[in-house]
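Next comes just one chain, in structure tokens: the form predicted alone.
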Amino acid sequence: MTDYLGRRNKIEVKNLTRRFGDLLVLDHINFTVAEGEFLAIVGPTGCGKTTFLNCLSKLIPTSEGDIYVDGEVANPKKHNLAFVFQEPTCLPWRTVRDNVAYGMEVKHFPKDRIEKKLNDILNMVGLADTANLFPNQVSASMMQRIAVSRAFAVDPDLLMMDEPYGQLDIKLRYYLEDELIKLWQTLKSTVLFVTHNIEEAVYVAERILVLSNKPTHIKAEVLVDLPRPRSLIDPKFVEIRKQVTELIRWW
């Protein structure tokens, strides 16, 4: 199976399900993300989005249902399966360059490997000049770049991330949004994306799912079928901002 652009799938989701004893959260959920493909996750306050992204990401295990990496079963074992919390996770007592390379030594990348990712990500995204410097002596952008760049650095068959820039101010937002795309269309990863900044979503996003209120099922999939880099004050982009706000009403 392909995308509208020809990319294989790469992750399947199938059936999707997730209950707190007789509260069903998470209601036989499918859909498929291509290879490469940036899909952004939105939905009404409440409805599961971090649930839903935990049950993606093995953290917790799923009542029904599966993901599936190339055809197998997800498995952080085997598939590299990459998180960015809202909140950032910085490891304290390592550098800033220690810090992106901690997901590469975990996974046993070989020396020249993650000396030749850490110059190349460090560079692209800023990091260069604070790179011998702890977290404690960076901004709070600095920490969360670190902690999207450390995904970013091992390859990751599916990167997952909730709501990474919630915390900061709008320009910062913007900022980093920018930095991220760079990244991807860089790197090429598969992105799975979680905001309720419905703006954000179209400013990112290729295609956005809308998650409706509790029992949690897909309600719509909208295309976002915009140039690069995005204007706010497109008429198309309004147009499907609109839309996904009109979609996302609890009523």
The other form holds:
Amino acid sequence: MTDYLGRRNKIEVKNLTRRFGDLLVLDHINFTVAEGEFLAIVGPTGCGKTTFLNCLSKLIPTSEGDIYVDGEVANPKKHNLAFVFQEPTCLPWRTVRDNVAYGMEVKHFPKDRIEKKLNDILNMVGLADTANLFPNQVSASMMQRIAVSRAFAVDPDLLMMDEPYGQLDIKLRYYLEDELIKLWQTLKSTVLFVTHNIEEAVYVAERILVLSNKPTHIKAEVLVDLPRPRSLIDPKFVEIRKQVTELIRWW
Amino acid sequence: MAYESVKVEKPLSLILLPILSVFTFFSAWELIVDTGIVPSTMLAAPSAVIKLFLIKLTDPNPDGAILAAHAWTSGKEAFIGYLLSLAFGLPLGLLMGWFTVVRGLARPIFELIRPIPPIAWIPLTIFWFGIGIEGKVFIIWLGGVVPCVINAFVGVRMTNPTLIQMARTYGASDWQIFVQLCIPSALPMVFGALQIALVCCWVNLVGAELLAADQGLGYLISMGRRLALPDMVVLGMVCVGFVGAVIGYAIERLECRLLAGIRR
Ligand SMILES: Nc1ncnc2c1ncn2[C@@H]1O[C@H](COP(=O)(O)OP(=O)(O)OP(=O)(O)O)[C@@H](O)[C@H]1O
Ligand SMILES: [Mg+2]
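Which structure goes with the form predicted in complex with the partner chain, now that we have seen the form predicted alone?
All chains and molecules follow, beginning with the one already shown.
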């Protein structure tokens, strides 16, 4: 099983369903993610994007269906899952460096591997200078970069991001999105990026899944076959953005 | 450094007014006793207390020990009881905050014992331990343990749930989350407990000594009552207050030091 670029299927989501009481939020969702793919998921507000990621990351149980990593039911203790939350999740009592190391510590990575990874990643995201500061001494965008670095540092099988840059201003967003792409290209992780910002999705993703309103299913799949770095005013970019916008508008 | 703390000037009135209020308080106290508005058999004037204080520094009569010996005895009892209450109460509270099993087992018993004032245990304590140091340490321990448990418990419960979710997605075990997230999150509350527990211990100490003791500041107060010496009663009270305030101040300084690393 491979995707259109010939990559092996890494993640398989089968019949994912979630109800809250009588409210059916996720309705039998099926899709696969290839190894090393950057997949974006867009959907209207309140359609269940966060619920979707919570199910995938095993934070909440599914009502039906499951997620498989390399053919096995996903298990945070066994697989390397990583999650970047919408709100900052830095540990205030740890320095920037130790915050980035946190996921690796939980997973008992050997000391030398942690050190090496830390040096690589902190340099790549420009956190090296602030490595010894505490989270309250850095800006909001830095906090989110810490969370992103922490996630990439564990070499995740699947990295999930829930609108990580939703609360930051536009200019900063582009900057951080570029940085994200750079991390993804260098570390070759499999990324699932949730957002309700269509332009952001088209800018970062290789493929976009468009979700419907509740009860939520996958309404369409859009390939974003554009070279990088992408330009927001490239006619092809604009065309894809419009296509996705239409898909979300018409339900 | 990305940030610097802003220094706020203390207004002059906050320096002058306390001095004024303390001065007025003691002058008024001295006056009402000296002029006989309150008879000296009911209340000792500050000057009389200071005089007795100077005498008691060296004279063991009539209560059997010099002031330093009383203070030393009380301090020792309080300190041992305090340390034991921290050693027992803080771990229990922390564990109760995170582990459902511990909470389920310990909570009902804790809630039953909590409303009983430690002083109510004094008769039983005398049966068990006599009037030696063990009994008093036990009473003091009882008083200190309650705030330790409550604060540590609440501190753990206040751990940011998103941080716990974050740790879970990395596959952290319950024990890892407890040690790496819950305990650091609870530290400010735990440090708060250090002070509250100390106050509780110190207050209970005096209670315990009023009823069963042969030395200590509480004992000094009860001897003053038995010998009808109001200056001795007041001296005992002042010493209790003063020592308590000094220890409280010391703990606060220590807390500031320790918290500098956490309250970020
Ligand atoms: N614990 C819960 N109990 C009951 N209903 C819930 C619960 N969590 C989510 N829901 C419902 O599920 C739906 C989807 O919520 P969710 O937060 O996943 O949406 P979202 O797409 O992430 O929204 P947003 O764009 O605002 O982030 C909402 O209608 C919400 O009412
Ligand atoms: Mg959401």
